[in-house]
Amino acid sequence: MPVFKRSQQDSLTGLPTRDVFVSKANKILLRGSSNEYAAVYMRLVNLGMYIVRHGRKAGEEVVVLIATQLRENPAIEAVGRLSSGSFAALAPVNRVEEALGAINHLLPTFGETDGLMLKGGYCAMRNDLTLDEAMARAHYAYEDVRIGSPAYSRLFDQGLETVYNRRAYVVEHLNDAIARGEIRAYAQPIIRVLTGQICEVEILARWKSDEFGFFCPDEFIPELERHRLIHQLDGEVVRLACKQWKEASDLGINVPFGINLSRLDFELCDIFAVVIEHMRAYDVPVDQVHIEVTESALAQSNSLLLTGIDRFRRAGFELYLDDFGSGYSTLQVLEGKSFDVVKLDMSLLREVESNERARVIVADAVSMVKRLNLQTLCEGVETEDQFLFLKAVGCEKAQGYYFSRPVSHEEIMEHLEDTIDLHETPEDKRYYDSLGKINLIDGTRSSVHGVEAAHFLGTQPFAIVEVRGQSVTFLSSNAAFNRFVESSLARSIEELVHRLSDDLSSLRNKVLFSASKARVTGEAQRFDFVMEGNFLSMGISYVEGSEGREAYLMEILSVTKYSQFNDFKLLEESLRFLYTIFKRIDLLDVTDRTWRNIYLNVPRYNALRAGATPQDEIVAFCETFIHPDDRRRFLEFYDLTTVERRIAKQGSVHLADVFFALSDNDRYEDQLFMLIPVSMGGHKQFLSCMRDLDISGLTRQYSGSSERISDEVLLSGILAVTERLVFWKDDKGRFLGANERFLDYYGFLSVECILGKTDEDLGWTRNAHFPVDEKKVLAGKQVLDVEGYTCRREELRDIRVSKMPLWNEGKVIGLVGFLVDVGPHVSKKDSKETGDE
């Protein structure tokens, strides 16, 4: 090889700069047959990531190494450094292959590679190319085989040629397209999950060419990046994007629409100005418009794009962050910039319906991106499991094919004409804007407060409802919310919605109820109720209103679970926690005509009559205890020929009425007395309760039947008037709530404090054989009065402690356990330590 001046040759490999070898590759195709050679264009794959990890001297070495390579190897006649990592070669044609099969299995012997690989593209010389055509043709087939392809090289055939030309003449076309009309402004409707209304179109550039048809936007919107002409392509969709936009304004139909602009567009005019001007022209509306600048722009950001964005932002656009998740995302790109929508990729939504992980990362994706305060929008939505998903995870916005495809201005206006009820007014976008920022997988939002953070991806049952005068309706709800609903009876949100529609619905009242409330106060309410027998605990949160319809956010906490009682056992062991509440309860098998007792804590109201009917009971207790003029209504409350009747007209699940009946101290006072229905084993029975009445603010009632007692009264009352502390967790030992004896002796301000916390994330790791016990009483069995200790406010208690299971279908979903204080702690060696239970 010949030596060349300093000046014309590269200085780190000694090999021709590019002139050089230009010239000499034009001399050795003068000397013979064209076509026989090829213009070979290579470079050096994933060089920048091997001198991250090794340093740039490391770098230069395999540059070296690769030059030497090509210089010494017998079927490259002529070789130049281009840049960096890359080369420029002439050779035969058959013989391209192998050279750069061989330099490749060289690579592995100099060491650790990083993935190095040369790869390079190749076009046979023909009478018609010049050596630079050649050359950027081989630069175009490298770049066909430089990502995803294990092959060393491509040649540029026919197949790439059509691409080519097509190409090329997007290039050397655009200006005569753009005044022959050629370019087109598609639009794809942008839904709203939680109502399916159209709320948005995005914006997207479309080229009909008459000489080769439609053209795919990955055909010509990087072959305009690359050529610097982009920003000629933006601003003519701008300008029929604004110009479609008025004419629908004109008939009446005001959809807001979205422009994509490149980073160049910053770069290469004055976008800002561009928009504005054709905005103004067509007298568009700056809350019409909203703009996406790709996350990879952001990635590469620079002053430009950056001021450019804050124009955008300071003039009242919307802006939102395209493609987030295609492979650039991180949390730097969210940092600072001041967006309102993230769009997440198509690709991070294609695996949801068959792969776990999927979900997780979508979810969790939909999750920050709301604790930052900003909307969601998912696109490629191609499946309805797909947008069914997205709903249940909170996403507010999606675009896909399952809705419709992007289509021509006539066919959007066809569809906008004909659905004018069916996209939103500015006031509609406001108010679901809004219920938007809801996170349902945790349920919390900046605005909204009171409602307990529940693991991840909805472990705890959240909705938002939409309330109308006297209806209640669900709008969108979690993955938990859902199964607690199929669970029940209800089987379905539908079926919930009808039943909270029932004017006699008491739960449809309470709801209405504390949803006034909270709007009101603004504070988060919360109530109990009983639920096909499930005990349940219900938080509503005012969250924004518009035009007479108020959403709130809906929590459920499911105390317990029953849907049937299978047989008496299970009864007794499960609920004993509660006997102590009542002086006596009964069970009355209609079925069989035979009463059973089944707890009695006061020896006055033992059974009057072994072996009578239910009625003979009924009847001798009713003389014996009940005063009176009571005794009349008594017996009408008794009847169990009607009970059903009375308990469908009252919208309850049960029957309360209070009566004048002998007391443990021989006089007459007011006690409270319940019928619930039960079923086991096919009988048809009630369940007769008696207690005390002494909750404050009831009121004895006279009349010929008492006004029916509210099941938050009853149930609030038995756990308030026990002396016991009264607590109860799920089957992971998560409490899901105490009363409030309980949270008073440990000083709680509130049930939230405890919520979805273990004995161990709350310190109380004192008595080692309470876990223990636990695993007992979740394996179904119970322990009873075990001693321990605790710490109650900086004090050492010794305490007594029962613990029970909770079932639900033969299945031990938690538990329900009671302490009671003995007194101070006795041991002197404990008393110098410090913790709870």
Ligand code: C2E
Contents of the next structure:
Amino acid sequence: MPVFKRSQQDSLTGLPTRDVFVSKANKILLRGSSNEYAAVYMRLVNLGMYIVRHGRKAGEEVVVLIATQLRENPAIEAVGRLSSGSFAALAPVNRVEEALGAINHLLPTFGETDGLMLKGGYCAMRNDLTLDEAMARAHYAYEDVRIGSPAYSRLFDQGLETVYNRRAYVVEHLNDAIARGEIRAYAQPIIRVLTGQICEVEILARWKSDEFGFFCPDEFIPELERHRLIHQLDGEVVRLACKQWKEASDLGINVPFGINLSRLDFELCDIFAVVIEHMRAYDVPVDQVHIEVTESALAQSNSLLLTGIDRFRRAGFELYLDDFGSGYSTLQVLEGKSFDVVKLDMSLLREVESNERARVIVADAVSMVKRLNLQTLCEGVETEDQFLFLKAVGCEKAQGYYFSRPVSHEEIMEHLEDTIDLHETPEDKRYYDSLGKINLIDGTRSSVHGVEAAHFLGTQPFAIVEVRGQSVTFLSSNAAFNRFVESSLARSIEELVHRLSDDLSSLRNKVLFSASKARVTGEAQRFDFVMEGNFLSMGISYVEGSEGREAYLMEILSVTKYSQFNDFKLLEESLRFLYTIFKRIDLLDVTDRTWRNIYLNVPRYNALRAGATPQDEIVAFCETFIHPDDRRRFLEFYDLTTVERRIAKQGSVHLADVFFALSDNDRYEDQLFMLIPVSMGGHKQFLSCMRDLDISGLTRQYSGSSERISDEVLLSGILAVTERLVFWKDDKGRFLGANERFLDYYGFLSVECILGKTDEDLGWTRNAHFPVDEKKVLAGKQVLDVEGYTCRREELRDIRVSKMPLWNEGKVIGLVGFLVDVGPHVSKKDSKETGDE
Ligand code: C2E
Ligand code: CA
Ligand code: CA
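Starting from the form predicted on its own shown above, please give the structure in the form predicted together with the ligand.
Below is the entire complex, every chain and molecule, led by the chain shown above.
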């Protein structure tokens, strides 16, 4: 009679089923014995994983093995199988641990972290407990040991009892609590990072019971979810939130709020209808409510949740993805679902102050979220440093104890009434949301005006400035910008702001002029200026405007500050930047009467014959490219004998003027020419730079501050702008880095191939004068265009090398070299080479 048998006994293991076990155990308990018994709940942890790896049959074998062991274990007096991997038993309290330990030692993958383990919870039998009640408590104790504990068993003791009773209370008394008003809707402010103002609040449930005092959400939310009652709580919280919003609104305070919805809300009721109903009852507009759904809910996404979210979305609610980065994260969570805000889990922020990696992760997360055209809100901000960090990486919103804990409706109302003039209006929200789209990390912005993510001004220091009438203020800036301001412009952003507020400051006028031009034309504007001895270029681009204020993205770059060259990345970026500024740079040596092109972007300007003097070149250039009307003025401008006098008269560091010159498209256009005196090794030299003119009005009256540019710095900076192969070394002649071009040239796969190596290490000993040159450079001199030759991929090539010292705080810390390939190697008797070939 197999059917009968199966209902008594489990067919796989032969163990009794639950009912049979219960009646058997009860009989033992009734007999009474000197033993103090415990009800035991056990479960095979990681059975699913084991079956995936080893197959169903292997899994069944383990289950059978355990069943046999349980049956034969002398400590266990009754046992039953509850489901595939779980068992119930009756055993003396003091022998449970021993029994579980013994069985675990027999399991096949014993010892591995994700290996099979039989874990159990047990509860001592008492007169006031039925076996079922004891089993429920044993199961509860099992839950405790299952999560993260290396032990196999856990006794349901006094500590668990307290928690258990509180949880049981929660489940049994939810309806009473709602009826008695024990559920509260607390509010925690959310701060707009750009302004520091409250922009919204998050509603968080609180439960204050007469019997047990305060319950925290971590106690009751999971329990209500487990018992599928969570929708009742959430319905009440939404009702309270709407009611509170209405009370505030009647006082003229309109602060949007967010509510937390559980995944189960979407299964257990029509949560959309519930929310809408309460909003209607209290006249809450849809733009005042946002919905938070956790990442974990989404990760186990079911269609009810997805369609539910979609209904909210289509009704115009903003959607927040909660707890992003708390563990389940994959970017796929965001794919195809339209969220507005991603809430970064507070675990991400925890390590930010002490851990560089954590900073990178948060910065990347913010940047990545922006690229998806969403905003970021960081939770759990507890310190000023954390807040400043979020500001620097461009996180839009922040929430945490640093600003405020969740507080009662009464408390938040008090605060909101006190700050009523400071609340964000819907227009503020539109404006700041738009600014929030700017990615301060790389200066890109996602569709501000529906435009696809556009590359903005390069990867450099960025700030967002606000212009109101004639005043210019900084809304935010990235870390690179702050560093830059402090090292090159002013002691701090505050000082820069102060300068920008000076009516007479020419910088302020340039900013305002370019800003308005950027707004009108919709194109980024760039202008040059000199400050604190640095030659600088500023880019300004319009972002958004609202009610008499306009926001701009500002980028500042330094042409001259290349003493920080030991950072390879910085050099690369600087090169890229200089390419964009100038079309052509020449070094004119008056003492030597030589002329040298350093950088050329427009092939047609390359008109020169070898051996020409600066004067020859100027005249030739003038006749070929300058419009006849401007030729006289051009020659006067380039009169090298009077440059210094003219500069001194102007009180500036260089001369600049605009001439009508043939541009690349064969038309005469305004071009800016600059002459910057530099003095090197006693030679009188001028850097001649030319570029397209974009802000003619400004540049015609071009004048810098009276500061002197440090010549070495300037020259090394300009020389860096080159098609040349660039490398760098420390003061022991070891390579610190090189540009891609250099690596390509020699066929190195990566910079690692040369890092830390000297020329000898690399077998480059052909040019005996190179080490001598390097010594000179390290003593603070420059060597320019020294001839030599090199073996490149088994081919001898002639090269010219320039080397300049890298200065840091007055000391030479290394050198930077620029190398030009002149062609195949030609043996020359008089050449300097003393190679070993
Ligand atoms: P959550 O949505 O991630 O809420 C943020 C939690 O972090 C809140 O805990 C808040 O009090 C806490 N918190 C805020 N700032 C800081 C901080 O600076 N440091 C630290 N350490 N903690 C901070 P709370 O109120 O205990 O809520 C816990 C979770 O319970 C919430 O996490 C949310 O998932 C859930 N919850 C709360 N209210 C409701 C509700 O009405 N419905 C549903 N379904 N879930 C809710
Ligand atoms: Ca939340
Ligand atoms: Ca959260």
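Whichever C-alpha set is largest while still superposing within 1.5 Å between the two forms counts as the rigid core. Numbering follows the first chain given and starts at 1. Quick caveat, the model's predicted, so the values are computed rather than measured.
Once the cores line up, the CA of Glu98 ends up less than 2 angstroms apart between these two forms. The rigid-core alignment places the CA of Leu194 less than 2 Å apart between these two forms. A displacement of less than 2 angstroms separates the C-alpha positions of Phe312 between these two forms, with the rigid core held in common.
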